[in-house]
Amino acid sequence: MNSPRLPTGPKGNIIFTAARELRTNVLGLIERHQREYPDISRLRIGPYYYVNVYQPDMIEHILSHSDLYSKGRENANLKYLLGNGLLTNEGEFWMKQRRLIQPVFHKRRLATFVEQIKDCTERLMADWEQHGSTTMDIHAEMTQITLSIVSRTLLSTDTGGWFREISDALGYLMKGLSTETTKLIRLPQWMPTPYNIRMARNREILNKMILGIIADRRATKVQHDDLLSMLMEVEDADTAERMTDAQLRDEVITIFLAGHETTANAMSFALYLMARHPEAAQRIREETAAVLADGPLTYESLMRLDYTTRAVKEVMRLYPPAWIIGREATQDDVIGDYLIKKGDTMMLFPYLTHRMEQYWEEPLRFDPDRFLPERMKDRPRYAYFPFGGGARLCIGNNFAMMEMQLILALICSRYKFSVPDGFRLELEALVTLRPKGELRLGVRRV
């Protein structure tokens, strides 16, 4: 048996050989690396070593062994925005918080959110009615609706008046955090540089909103059936202590951001694909009409939207908002024939694995029926992992799927979309994968 060896990879320090591409075309850069090293590669960025992993069995090993692979060095960068929320936390405190938050995403609770999601969608479409046939920035529209949904279902509030300010603040923070990860030298966040001052100012906009909601809730003592009330009321089993405002802020902003940003991006890509594939939109329209013939959409009837569900999964295959997942090796390990060194940062790319020809026939083609059970049965489990995997599988995956199914079904039942002449979709791979600039589509009432 051969001794394990370090993965091969590009020579030299990528900061010096591909610094500009790392900042401006990271998707093109990782696609080229995958073509050169199809299974795994190891490269140096600044003083650190990164191991790019593409094969499902290797990905499963990493995500299934949280004792060997922690959230890692880049997690500290995300903590600047999210604090010690569920996404960035680790160890015993993460397990405790996960147990506390899990019940809000139970199927019985999800069923209570359907009417609120429907209402937010109807309100958006009612606004569209005022414009008639027109062209609009779909990403901005989807950002507005998902912000409204997460505010109402998880916080029992309406952030409509805050929309532009919150959206601009999130956009700036996302770009800033992404830029920070490519810097060879990172200045401390407390230093009063122009960049740090702007980042702190935009973070304060979010803090002001979240902490204001918490303060109002404590002052009024009005009961709400939402996540915030649950977190405010839960007590530690050992100390009987309740969460501080700082802890509440971290958990609320984590779920607020995860339930807003990623879903807005996915829905933007979904409507773009509906414009490119009107036959798919028509199938969703017909399926929705058949279900609605038996009564209004409910949580139970959503389960009958089989093609719509497959369409959402196919959107998430081609354009996974969580396009990259990072872990750090806490000790030496062996994956297949390869040696992983303690301290190596493991990079997993749903965006790339989801497009590998050995697992997906004609991978760049939009084909929801590739998710039919008979076509999925022989595919490796981690050939598709838009919500991560292992113990840290996204806690809100069922909520996100339900939300996207419902929005897509309702919007497609009433509207058709078209791609304007000359438009070409460009992607921006920041903390999440999103359309670059405006995503303008023609919108016309059915």
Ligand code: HEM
Given for the second form:
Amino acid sequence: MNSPRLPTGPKGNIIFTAARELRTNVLGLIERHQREYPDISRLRIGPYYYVNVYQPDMIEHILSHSDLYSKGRENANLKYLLGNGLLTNEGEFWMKQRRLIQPVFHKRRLATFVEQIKDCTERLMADWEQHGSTTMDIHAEMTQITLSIVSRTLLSTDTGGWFREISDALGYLMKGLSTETTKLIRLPQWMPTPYNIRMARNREILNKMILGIIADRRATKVQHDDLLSMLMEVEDADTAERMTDAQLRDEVITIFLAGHETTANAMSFALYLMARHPEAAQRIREETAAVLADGPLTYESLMRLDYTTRAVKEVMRLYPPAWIIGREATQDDVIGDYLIKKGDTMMLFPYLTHRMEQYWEEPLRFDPDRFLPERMKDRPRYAYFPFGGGARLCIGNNFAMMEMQLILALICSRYKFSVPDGFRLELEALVTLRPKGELRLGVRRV
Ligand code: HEM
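The form predicted in complex with protoporphyrin IX containing FE, contrasted with the form predicted on its own above:
In what comes next, the whole complex appears, and the chain from above leads the way.
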């Protein structure tokens, strides 16, 4: 075996050599790097070294060794918004909180959310009914529905009235947080610069809403069997203490944001792809009709929506909402022939690995049947990882899959989508991958 060496990579500091691209076309930039260094590369951005990793076996190594790879530096950025909630927390405290929250996502529990998800979808479509045949900003519609689903199922609250304010605030914060990395000089957050003031103001909008939900729950004393009650009532096994208000806020805002933004993006891409591939929408319509012929959709009957499930997976292959996953090496390590240095930031890109020709035939083609069992058997496990993996696997992955299957099946049963002439989908790769600007599609009753 060769002695391990540092991965090679582009020369110079990216912050100088590709500053503009880093800010305006990060997907193009990483695609180019991958063409030059197809498996792994090491590059410098500002004072830090980043290691881009594309091969499934290397990705598996990183995600399954949380002892060697922590959430790290880039995570600190997200803490501005999410505090010490489950997504950003680390170590023993993270494990304790994960164990505490996990039961909400058990399959038995998920089954009880089906009716609420169906109801939110019906309400959205009842709204559409008023419009008749028209064009709509589908990303706004999908944000609205996923927001109402996460609020109702996990917080027993209706955030409908807040929808605009929340999505504008979130849009601003996501942009701010994801450009932090590309800044030459990062000014401390406490400095009252116009940017910092706007960030703080937008964060305050979300805080106010979350703290309002918690205060309302305390005031009304109505019993709800949901995530919020569980978090408020649980006591530490050793100290019998309840969660502090600050921790409660962090957990709630994390689930609230992680639980609707990614799903809204995936559903927007899904309906865009339905517009581009009416034959896929038709298969979903027929499959759903066959299941509905035996009675209303239930948690059990979702298992029969095979093609719909494959379509959801294929949407997230081409457009993974979590397009980038970061880790920091906590000590020197060796991956294959390569040496990883303590402090290196590891960058994993579902967006790129999901499009590698080595694992995906004609990778740019939308083809849900790639997820048929017989076509999956030779593919390495981490050629596809829209929900991450290892100990930090998305806690909401089954929730999200169920939600997207239901929404897609019900909406395709009643509506057809079309892409207006001249429209080209543009992507915005911020903290998550989303359509850039409005995603206007034609919407027409079947
Ligand atoms: C299409 C939808 C979704 C996608 C693509 C997605 C993706 C991900 C990914 C990739 C991670 C791991 C991040 C990392 O390793 O650094 C993650 C973690 C997480 N997700 Fe999701 N997610 C989705 C939906 C949801 C939903 C519906 C919820 C909750 C209702 C949720 C809550 C979380 C939480 C709390 C974590 C942190 C888990 C931990 O570290 O213990 N996500 N998600």
